[in-house]
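Below sits a lone chain in structure tokens, taken as the form predicted alone.
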Amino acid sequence: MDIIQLTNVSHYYKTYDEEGNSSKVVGVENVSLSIKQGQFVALVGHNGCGKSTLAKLLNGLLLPDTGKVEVFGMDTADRSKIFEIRKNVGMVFQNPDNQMVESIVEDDVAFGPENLGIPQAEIVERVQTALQQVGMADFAKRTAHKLSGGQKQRIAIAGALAIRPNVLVLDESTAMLDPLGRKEVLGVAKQLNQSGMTVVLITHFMEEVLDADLVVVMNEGHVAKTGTPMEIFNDEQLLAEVGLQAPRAVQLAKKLHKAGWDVDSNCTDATQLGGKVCQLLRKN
């Protein structure tokens, strides 16, 4: 079932020169996209390609200048529906420090439900459940700003989960994290998706899209291609045009296969590929 539908959506920004004259800059243009219940969707592209603009259109933070965005059948341009839309589509942004509103972890996670007027007993249950979902239950009483970047981002995800959304949008949520922090956040996203939640991941780290059901490649505000991860990784011309590269394991597997090694050219697992290479070397 399609739960989010974008139809011929365009959004433009205004810029001004020194004389105050305005000009129009494309955010996204003529984008059509369907997201189904339970999908793991990855939006990828270089900086400025439109992927973050598209993310903000999904829950009404931005509105289309033309076209239509529908979330569970609700038009984001209908301001009477925007509260319900944002309850259904939770968002986590790039900088975890900018998302912290309370000093104690459990208070920060409770902020959203409190603003929805949820009864206190239910807020306590929601906070506990959300922290358990992101593996941070033992940190409930800790000072949020003393946590690592990955831990802070997991708390930000818990804050979104406490509102009980049906869709979680991660807008470059791993961009400012070290490799360990990225692994932590991506692991949470995968677990949530496996439990049935629809996840939309905006990223420029191609290793993060390996488990996606659908990859949407953005370029200059347009959808350049959609497909499975391997369909995207195998389109070398497209990747070159949009300034992206396949994950290193995929690149290495293809080079080894081309050189005559008995490895799967579509291998995406670095550990599996390393094991296969070691096995082949032992035989020789």
The other form holds:
Amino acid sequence: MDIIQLTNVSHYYKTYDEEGNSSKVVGVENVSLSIKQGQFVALVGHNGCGKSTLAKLLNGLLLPDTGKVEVFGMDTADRSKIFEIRKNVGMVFQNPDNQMVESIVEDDVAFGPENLGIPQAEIVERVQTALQQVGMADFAKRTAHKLSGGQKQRIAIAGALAIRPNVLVLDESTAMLDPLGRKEVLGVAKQLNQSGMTVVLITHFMEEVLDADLVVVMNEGHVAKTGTPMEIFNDEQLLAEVGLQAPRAVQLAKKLHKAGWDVDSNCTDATQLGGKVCQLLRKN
Amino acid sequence: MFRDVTFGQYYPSNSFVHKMDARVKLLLCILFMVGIFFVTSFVGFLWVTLFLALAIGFSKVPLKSILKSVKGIVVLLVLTALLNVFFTKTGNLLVDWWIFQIYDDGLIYAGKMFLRLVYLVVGSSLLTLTTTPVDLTHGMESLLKPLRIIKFPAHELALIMSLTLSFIPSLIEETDRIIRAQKARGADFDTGGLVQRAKAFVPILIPLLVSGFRRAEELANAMNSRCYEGSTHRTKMRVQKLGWRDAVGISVVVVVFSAIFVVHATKGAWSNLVPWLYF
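To test you: the structure above is the form predicted alone. What is the structure of the form predicted together with its partner chain?
Below is the entire complex, every chain and molecule, led by the chain shown above.
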């Protein structure tokens, strides 16, 4: 079932030059996309390609100038449904420090349910569950700004989960993290997806799209291609055009395959590839 | 340069006073500050001293951190004391030298004013030392809640305060980063006259302002995404329950200050019988 449906969506920004003349800048243009229940969707593209604009269109933070965004059949332009939509689409942003409302971890996670007017006992239960889901239950009473980037971002995810959304949108939530933090956040996202959550991951790290069901490549406000990770990695012309590179392991596998090695050219796992290469070397 | 800035002066502990409800502590602190102005005799100050000693003892806050906050107003203390000493012209003349006359009343007034100011600071810093800023804002919010009838935005005010508190560490970090970035480009903050130094801070303030706005926008987006719509039908996770500690605290303060108020109110009637009480 399609839970999010974008039809010919365009959104433009206004910018002003030094004389005060306004001009239109494309955020996204003519984008159509549908996301199904339980899918892991990755939106990739270089900086300024419109992926963050697209994310903000998904829960009505931005409204389309033309076209339509529907979430569970509700139009985001319908202001009376906006809280219903935001209850269904949780969103986590790039900078963990800028989305903390309260300084104590559990208070911050409770912010969403408190806004919804949920009874106190249930908030406590939701906060606990959400923190367990992201593996941060032991940090409930801690001060948020003293945690690591990955931990803060997991708290932010818990804050979104406490609202019990159907879709979790991670808007470049890994961009500011170190490799370890990225791994933590990505692990949580995958785990949530396995337990049934629809996840939309927005990123410019190609390694992160490996496990996605659907990859959407954005370029200059348009959808350049949608497909499985392998379809995208194999389309070298597209990748060159949009300025992206397949993950290192994939690139290496392809090169080895081309050079006549007995390696699966669709191999995506670095460890697996390493093992295979070792095997081949030992044989020779 | 901002590394060692810590906000607030909370002294973490598990003491009796720490465990008291923030609202109760706030109210008692206000009562204390009002009450201290009704203390007009040294006997009364002895009472207050005993009370404060008791409170500090039960808060487990080292005397050093309390005196640290008194240090902040030393200039004010010395100034008020001197003014009182030299400008009171009643009582017996003790010293008469050149243009200075010191009367015994002046010394007594100065002493009382000095004690009053010190105790004001000690009392209020005991509140901030034993209550986290977060608890304080939550306490304030629930105390101000009844004012919602006259459309007073208690929740919004508390939210603004707690957002400010939680953004201070990241803004300090940001300032630090900008300063280092500008220094790396050859900015000079340490030499030149006052005007020049002030001008040198413009390249820090502007990026800080810009990033402040960016942060505010991101935060607004995050809050919107989490269904924030002001105080309408909002619930709270924290329940603030009064415990036996609060009852004990309230009783002690009420007893101490009732005594002070009674003594103050009956000054005319008793001063002949027990004059020492009013010294």
